[in-house]
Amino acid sequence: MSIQVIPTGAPVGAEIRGVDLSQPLGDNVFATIERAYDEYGVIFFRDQAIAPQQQVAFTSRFGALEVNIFSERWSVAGCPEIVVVSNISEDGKPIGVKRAGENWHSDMCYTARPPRGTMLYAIEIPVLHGMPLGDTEFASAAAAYDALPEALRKKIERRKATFDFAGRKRAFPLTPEEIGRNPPVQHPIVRTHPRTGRKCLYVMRDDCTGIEGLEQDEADILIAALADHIVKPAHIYRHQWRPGDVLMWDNCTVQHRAIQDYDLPLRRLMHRTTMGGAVPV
């Protein structure tokens, strides 16, 4: 079967068919996948069966793998690049990060070089009476930028926001050492995608704690307004997971959040990898 790219019909997202990620990919096939990734911001492959080493190998074709605070706590044995995302406990201890990503965000925006993207491989999905739970929503920050009034575009075009690692409430308490390793950074409110040149909004609640050149009250109001604008229904694709899904998103043009509508005994287990990125411009 030849490779097919099937858009979701939302502002982001496309399904890739005709690819077995457990097998080596030729350069032409990978180039088609990467073009779809750049264009649609979110791509996914159904019915995959991949080993941890295969996920690491595929992710690394998009960029050097990142090891972050999650992998330092919950990683796959022998593959420190893979973070376990799960609500499962063994011997009274969680095997992975639980209840992560409940609020809209872009991964590791608090770093000087936020990652290019993130990949999730779905192993177990919670199902209640035949209904899959634990969806993930993705919002197009590029479509949100396109929909801004021209006057507001001009107001924010060259401004930078401060991103603070300690600004967001996380799924686990941060240590002083982790906070010290991640001092506040500044990134443009309007980012330009490094490969496509497309502009997008790069603003989130909690992670953004101020805007260069604005008083705090005015900055807070603008951050909230832009963050709410990004996640309007018209900009969103909602992914309903199936076991065997491999999904990846672009952290420049897309924001996401996990829907926490399940709990034990309904189990969820995913493997996450993150690819390195560049300084935002």
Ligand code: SIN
Second form
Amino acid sequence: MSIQVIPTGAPVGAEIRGVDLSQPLGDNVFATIERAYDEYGVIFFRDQAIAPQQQVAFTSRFGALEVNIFSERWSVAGCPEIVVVSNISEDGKPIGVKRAGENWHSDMCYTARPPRGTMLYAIEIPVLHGMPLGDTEFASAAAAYDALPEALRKKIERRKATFDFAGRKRAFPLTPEEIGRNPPVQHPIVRTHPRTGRKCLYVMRDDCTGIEGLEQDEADILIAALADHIVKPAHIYRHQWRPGDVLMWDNCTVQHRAIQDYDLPLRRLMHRTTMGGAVPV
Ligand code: SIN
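What would you give as the form predicted in complex with the ligand, now that the form predicted alone is on the page?
First the chain shown before, then all remaining chains and molecules of the complex.
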């Protein structure tokens, strides 16, 4: 079967068909996948069955894998690059990070080199009376930039925001050592995508704690207004998961949040990998 790219019709997202990710991919097939990833910001493959090493191999085609604060706590045995995202506990202990990413964000924006992208492999999805729960929403930060009035584009052009690791309440308590390892950083509010050249808004509530050259009150108002603008319904694709989905998003083009509308005994289990990125410009 030949590879097909089927856009979701939302400002981001495309399904890729005709690919078996448990097999090595030829360069032409990979180039088609990477083009779709750059263009649509979110791509997904249904009905996959991949072992941890196969997920690692596929992710590494997009960039070096990262080990981060999540994998330091919850990784797959023998695979430190794969983070377990789950609400399941075994012997009274969580097997993975619970309630990960429930507010809008772009992964690890508080680091000097935020990751290019993130991949989730869905193993168990909560279902209630036949209805899948635990969707993930993606908002196009590129469409949000395009929709800004010219005057606002001018106001934010070349401005930088401060991103503070300690700004957001996280899914687990941080240690003082982790906070010390991640001092506040500054990134442009308008990022240029390193591969497509598209401009993307890069602002989130909580992670962004100030804007260079603006008084705190004015910065707070602008951060909230831009963050809310990015996640307007017109910019969103909502992914309803099925077991066997492999989905990846681009952390410059989109922001995302996980919908926490389920709880045990409904189980959700994902394997997450993260690929290294560049300094935002
Ligand atoms: C995340 O933000 O990485 C978690 C997304 C999800 O579990 O749907």
